[in-house]
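Let's start with one chain on its own, the form predicted on its own, as structure tokens.
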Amino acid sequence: MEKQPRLLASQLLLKNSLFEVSLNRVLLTWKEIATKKKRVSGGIHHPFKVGTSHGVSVSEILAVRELDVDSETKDDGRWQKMPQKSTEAYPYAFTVSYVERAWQHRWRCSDVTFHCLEGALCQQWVQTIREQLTALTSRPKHLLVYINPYGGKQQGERIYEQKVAPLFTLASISTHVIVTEHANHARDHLRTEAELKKYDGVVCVGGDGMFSEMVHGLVSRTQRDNGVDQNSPEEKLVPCTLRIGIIPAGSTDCICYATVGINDPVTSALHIIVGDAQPMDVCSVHHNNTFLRYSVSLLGYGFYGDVLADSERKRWMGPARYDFSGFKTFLTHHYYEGTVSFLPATDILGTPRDKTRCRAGCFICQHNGQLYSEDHQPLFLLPEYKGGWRVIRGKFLAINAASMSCACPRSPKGLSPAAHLADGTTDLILVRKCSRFNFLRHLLRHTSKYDQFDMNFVEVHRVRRFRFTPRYCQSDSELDLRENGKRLFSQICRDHPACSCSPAYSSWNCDGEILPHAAIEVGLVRIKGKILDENLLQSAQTGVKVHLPFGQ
């Protein structure tokens, strides 16, 4: 790496010790000046060298401001430690606020205050640092913020006001805040009313549902403004220009956890401030050439669809409804017959079982994403017996498509630990009919270190596209007759799982929303977007594209 020339270098006072402080276009460093002090022990004099070097990247400096030294020494009625060296000889000071990395991917805001001999020198340091910060074009200056006051534990407004807003103010970021009043408020506002040209990005304070709303609003607005028909699976979508940031304030915050590695509002806010970004793809879901939704993280049919459908009827229980509905769905143990057709991702690096965790700047994402761009084929034009499509028919307890690891605090590895955020693929997980005991083993492995795919009734494929057709939707007239009869009797005994009457079809869980159709077509749509939230653990491309990265 080419050595950067110094912009400034001075001897400044820090915590009653002299430091050599240096600034170039990349780093701000300070190193304590070595001195010799005499230390007496048993009549022997020992030279004592002090000083360690510290540094912070210019890109991770949040702000710099002049400090009123007199205000530091005012008597506020509290006991104070007397300084060993008076700062009277250094009457001018400035404070640098910067990002400090803590444990488990946490970021915190730290301050360091330097004292100067002359006011002109102090102002020169402040002005030079500010010029370097201004030159960082990736940083947002104006943000549109949506707060969901009802998500999770209904703490969205408090989290923003107490933890996030002060950091935005410190970094001189102006914000326009909208507290949503109903479901899809943010989506509809982005689609129609928002003056997007005024902002460098949009931020959601909420959970996965809030993030999904904003993706749909921005993507739909962009396509409408450019005359693109979203209902056509083969249509090439126009890239979004705005970035999206996430401040976690939901029930599970799966998207934030799977990408950042931790659900911490301060960490996310700091990544937004420094302008970190990482590509992330999303699935587009169609039914009979009609656009349904975009999926950012999980598409789940069978078990996860049933859990969501049942939990929606128990919203009065709060977040506990997911545990209750999950246990109930596990006991009913319904399976569903159908046909899964998919186009395997060929000539790519990595497999769903290679234990390679995706990071920011992931080589696999860069390589596979390039292949996807060069070899993009129209969606759903090829028959199942051509073009490398594979067909699997059977009885399934769950059919899942993971566009990212889908990790969360309860499942630190996620549904597919090796899934990538920006490689143009999704991991298709098929769980065939098995005993309750074996299915429980599979579910428990989501929370352990063992390979959750190492079971004979589970298979996983890295695919570019797939479609699913329930058995009752297939064209065979005799099959339709049998299924109709089965649905008739299942209506009578649907509340009695002991009779083994399984319903004809389940629901698709699309990022926490129920899709109205069971037969769907899923493909990859590449949209250049950016998510302001950086500290990503993962990095994959599976449909619509957005952005995030991983903190070192």
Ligand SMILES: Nc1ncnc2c1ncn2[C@@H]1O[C@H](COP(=O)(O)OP(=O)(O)O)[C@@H](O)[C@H]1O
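Next up, the form predicted in complex with the named molecule. The previous block was the form predicted on its own.
Left out here are the partners and the other molecules; the chain alone remains.
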């Protein structure tokens, strides 16, 4: 093993929020290479040349601790023998743990140890850095964590315990962890018994369905505590103060992927610790003035609804269930008749087919998300608002509403690549009945550089609200059958009187959960009070703030 280096910092500069270490070349010789020790087990040593200046912003420092250089130090489960010479010449040391950016949006926790001649200097810097960290008010200190042991590859507990909890401990974040015991456990706990005032945020260890369930629980609790009826689509919601974080442990994890750029538990944990901020839209889904659910990623009818309905019975396959059910659903090639009406978003920047990509600090989100009049009524509610509801009737293979790009490992650009996280709109994608070959071409374009909207049977609209009404209304008995997972083939195809070639209804896939109704009304939720940054339901994950703009 190469000779343990020593990093000598004869002068530490703390200017505003920048913490710089100037390595004094005189104290080191070229043959001594300083290395940064990766905290994550199995990490890689990155030698860097001495004599460099290593700047780390205080906002990305996770922790600082004094080192007892006289004894062996324990780091990451392994013991490091401090070089004998350092003990003699430099009796004091402290270690700074900080965020190091790696490849493809990946973040890692790195440690750098500094040696000092004087104990007072060492303690001064440790104290100063700690004071700076304490002053970072955007960072969570107490988190309520829900782990779904059932989602994805059923590794949620292991992921949290091995990759996330050590980082929360390092950052002195206290946690209350609940391993869910059944579906909607997290939602019901958040909605009723959770003592939310004790926490700075909640964390979801799971996939999109689990995250969506927690949004549901948190928003419902806030409305209940404030006497707001969620059942009215026109009701303005009270904003939540708590933030929701997400540690990817599901099957698709598009919410994490689309906000962070990668599905990596360590990267997500580090974003949560530093309290990053990224707003996010939320859609409410109603049926006949009854609130059903919130959606933050995909509302999909037809193909994605059928994929989900089939895959739910194959959870034992883990994430691969989607590939199996996707192929099976593709072969069935069912289409669904109905009427889509929608309120286009006008006066906004950007379109679903421009080449923009929503990133942290997105200008389009900031512009479109603030499109409100002085009295905080949305511009498009005012009488002179131009444009109105549009209506499209037809036979559809898929009706998808993407409130974000829905980028994920299966489709790195997503269902709607130019969709924005917090622009107050959702991209409504209509895929009309077409041949299997053309539908396959459309699907494959989600995994290539080609434009999946540039096909004559596909149209996409950026909307504030939309409704869907199936051509054949659902009876209660059919609803019961649906809820029991049975499908009705009541639609007799006129072309083939002897057969029924498509079921009358599909299911709505709402962030990975099946909705009980086919006829729904969807809108970007509205909140009371001013639209200011603090009026956002935030997420501790990349500071993913659930943006609750006024809807129509």
